[in-house]
Amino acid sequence: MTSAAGAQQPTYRGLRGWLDAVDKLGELERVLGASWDAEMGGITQMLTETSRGTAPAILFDDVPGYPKGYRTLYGQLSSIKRIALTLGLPLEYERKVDIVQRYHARMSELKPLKPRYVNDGPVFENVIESDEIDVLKFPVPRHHEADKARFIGTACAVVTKDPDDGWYNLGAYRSQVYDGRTVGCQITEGKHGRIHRDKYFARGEPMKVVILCGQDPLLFMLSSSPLPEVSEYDIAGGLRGEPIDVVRGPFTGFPIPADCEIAIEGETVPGQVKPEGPFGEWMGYYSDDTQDRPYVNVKTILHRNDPILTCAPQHKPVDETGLLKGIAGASQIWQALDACGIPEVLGVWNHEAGPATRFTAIQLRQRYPGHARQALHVACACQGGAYAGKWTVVVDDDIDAGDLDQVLWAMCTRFDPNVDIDLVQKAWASKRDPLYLPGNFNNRILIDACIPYDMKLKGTFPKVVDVSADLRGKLRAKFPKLFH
């Protein structure tokens, strides 16, 4: 089935169907015998850090000390092709920004579909309660050498319920293991899960949660995305073209994907805190100090036979989550630019070395004085770009926003430091930023790297040295082996 944007709904079903599809693409690496203690995370970083978006998904099995078949999966979405597969988009593209454009088009025309409740599913193959509860029955990794604990929730989706409106949010919040029955749940200020928890705690009530630790990568991607107050289940159903099948959790009553690999139900109670961290985070530093944070008392564990624990350790960029967060954020920024009436946006890309939305490039065709500055301010302040951004750059239509060499060329030849910089102070920061300011703020830099509008209008800016589109086409046709 094809949408108006020329995209197809995802054809795989569940994590295992996704793995089969990735295997057929030749992008799945199987590793046997790696330890949970820093080896899995180390292998992932070494395969990812210089991959330029081509690192494989890595399935670890035969983990020492655990039954064969108890597996971990790393690097789910560290290639553009796997992200396209997950979203149901064409696997081939000319420019990296093409996938953002297609994702943006899908989200713009999306009709959310609420999940469909079913009575049974593979996640009920094993139901663990009471004294049998032990999250360390899974090969939970210590991801980095300097981590002080094992973290079961990294490529996870934490389900919370708004106590006022009753809608379910899915967010990717890290979960440290304290013991077999107690795990952390670190949620940054301003995130929907944190807003939900603050509401419960203000009333002196506990908050129930479900931590999904092996779900469809589409749910993980949406959980990591800056989205409005609409359940990620509904958005996933809209992208898929059919509802997500869910069962009711025996403790929480929350919707749990019927084909989920591992689901942990529990509750977090006001006043119950433990020291949380440190954890090597997405900016590549141990900059978020260990502090007391609310934790989760585990009440039920559900899991499939031969479960797959999904993992996404953060490390020095380029890391395995920078691409997925960048694409998701770029799509939301593009949506905000459209919503604010910014015309002629041709591309948005968050560069992987500036993880998530730390370095955003916007490509547009200038139509009026101030067009570029308008785009800059909307992009840095909208929901998709507001959290922890740093650099926002706007370039002309002849510059590919996804090509960092071209963006830097524009910054070096079309940018005057005296007049083409704007600063935004006291913006929404992350404590993972080594330079965050007291109160959890940071400052942003906005770069107008477009040709000055009056020079563009008059045609007085120097002509670019380039090969014309006509000659490019002729050369590709004449020498196909050179440009395959």
Ligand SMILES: Cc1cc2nc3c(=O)[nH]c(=O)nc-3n(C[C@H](O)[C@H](O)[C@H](O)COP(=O)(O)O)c2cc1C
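Residue numbers count along the first chain shown, from 1. Throughout, rigid core stands for the largest set of C-alpha atoms superposing within 1.5 Å between the two forms. The model shown is predicted, which means the values in this text are computed figures rather than measured ones. What changes on going to the form predicted in complex with the named molecule:
- The Cα shift for residue 473 between the two forms, taken after rigid core superposition, is 2 angstroms or larger.
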Given for the second form:
Amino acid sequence: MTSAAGAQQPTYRGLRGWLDAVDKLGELERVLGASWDAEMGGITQMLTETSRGTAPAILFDDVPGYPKGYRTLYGQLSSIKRIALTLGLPLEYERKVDIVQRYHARMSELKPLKPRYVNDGPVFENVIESDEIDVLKFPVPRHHEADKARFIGTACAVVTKDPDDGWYNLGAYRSQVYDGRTVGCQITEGKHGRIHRDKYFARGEPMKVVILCGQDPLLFMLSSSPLPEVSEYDIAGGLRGEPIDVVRGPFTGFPIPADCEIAIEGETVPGQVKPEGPFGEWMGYYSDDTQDRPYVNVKTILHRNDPILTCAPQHKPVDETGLLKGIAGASQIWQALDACGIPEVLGVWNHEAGPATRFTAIQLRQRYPGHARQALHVACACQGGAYAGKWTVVVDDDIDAGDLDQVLWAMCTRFDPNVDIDLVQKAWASKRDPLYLPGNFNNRILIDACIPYDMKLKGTFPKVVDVSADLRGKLRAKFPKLFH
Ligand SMILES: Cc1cc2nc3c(=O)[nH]c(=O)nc-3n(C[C@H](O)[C@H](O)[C@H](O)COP(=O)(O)O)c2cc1C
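Switching from the form predicted alone: structure of the form predicted in complex with the named molecule?
Shown next: the complete complex, the earlier chain at its head.
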């Protein structure tokens, strides 16, 4: 669909509408009979790790021990086509950075739209309270073989409310199951949900939460994106060009998508902690091990009939979130480069194997001495690029930032270790990093892999060995069978 302003918008509605659209694209795999115990996670990794962005979304049903129809969905956003569908962008792209550019352009012109409260919705088909509460009525997976517990929240969206000005944040924060009525909620320092929780706890107050664990993939994508302090509900509404319909949670009063599959309401209480982890982490290690963390006392479960539990375990690259983080985070970095007035940015990509901001490449057309270095420092320090970064690389306009071979070639031929490196110390880190520093900092490296500006200006850098555009065109026309 195209709006009056010319912007494209998602046309599907809700997770079920999204699944129908994905099925039509031929990107939905149905698997019957896989166990919740490491099999679903294992199958997803094996179908995704070498797929280079072509892995299917995987819908598991007939899970042993569970009623038929109680499904799990993995790999929602492991193909560019499905990410484009989710964002309402064109489905085909020549280069990976082209979708980042389209998404970035869409976000730059976005007008957030607040959610619309409605009185009823399919999420109220089942309302479970008091003694009936049991989150293990769903086929909650143990995703990785060395996870000690089952995790109900991975591709989730945790709704929290800022106690000062009342805005609702949605963040994808993992949720371990302790028992049917008690689940975890691991929120890292600096994340919006953590800032909210720290504020409540500083006042000695409990914090209410809703954990959505089966929702429109657009909400999951935004929940796992490094966005500014604007509710993801409002951003999703703006992207759709239509507000998200929400009901009020019976316990929290928080907005819950009316067509959501599963919503868990509860509260965390200051001083109440339980050992959390270990869990196979996004950097590909069982880092961070077990720590005491606040947990959630479950007060209500809402769910649709035949609910779909959405999952996104991470593991050594490439995992099902590699592309998602590549696109969502890169668009935010591009936004920041624009906001800081850095001209001529042609592409940004967070490489899937990094994963994400662990390896960011920026492509630009150098206009002045220091231009490349300026882009590096902004990209590594802005909100979208700062968390847990490691390598930030800037390349020239003739290098495709999304093509690792080309980026590596630039690093090997246009970069002098003596002068083209800057180091950033005591940066915002993650304990998921095997090399995080005491105090939870990390150090990171900025690489200027652009042709030295004076050589570019004087034309003294050697000419690239390449087939010219003119000859390419002639050869395509003359030998069509070779280049179809
Ligand atoms: C599948 C997946 C799982 C994630 N799990 C966590 C987590 O357990 N804790 C956390 O702090 N961030 C986690 N993240 C990252 C956050 O979702 C991300 O940083 C997001 O920007 C947080 O939202 P916020 O900026 O509104 O706080 C996860 C991301 C993905 C894609």
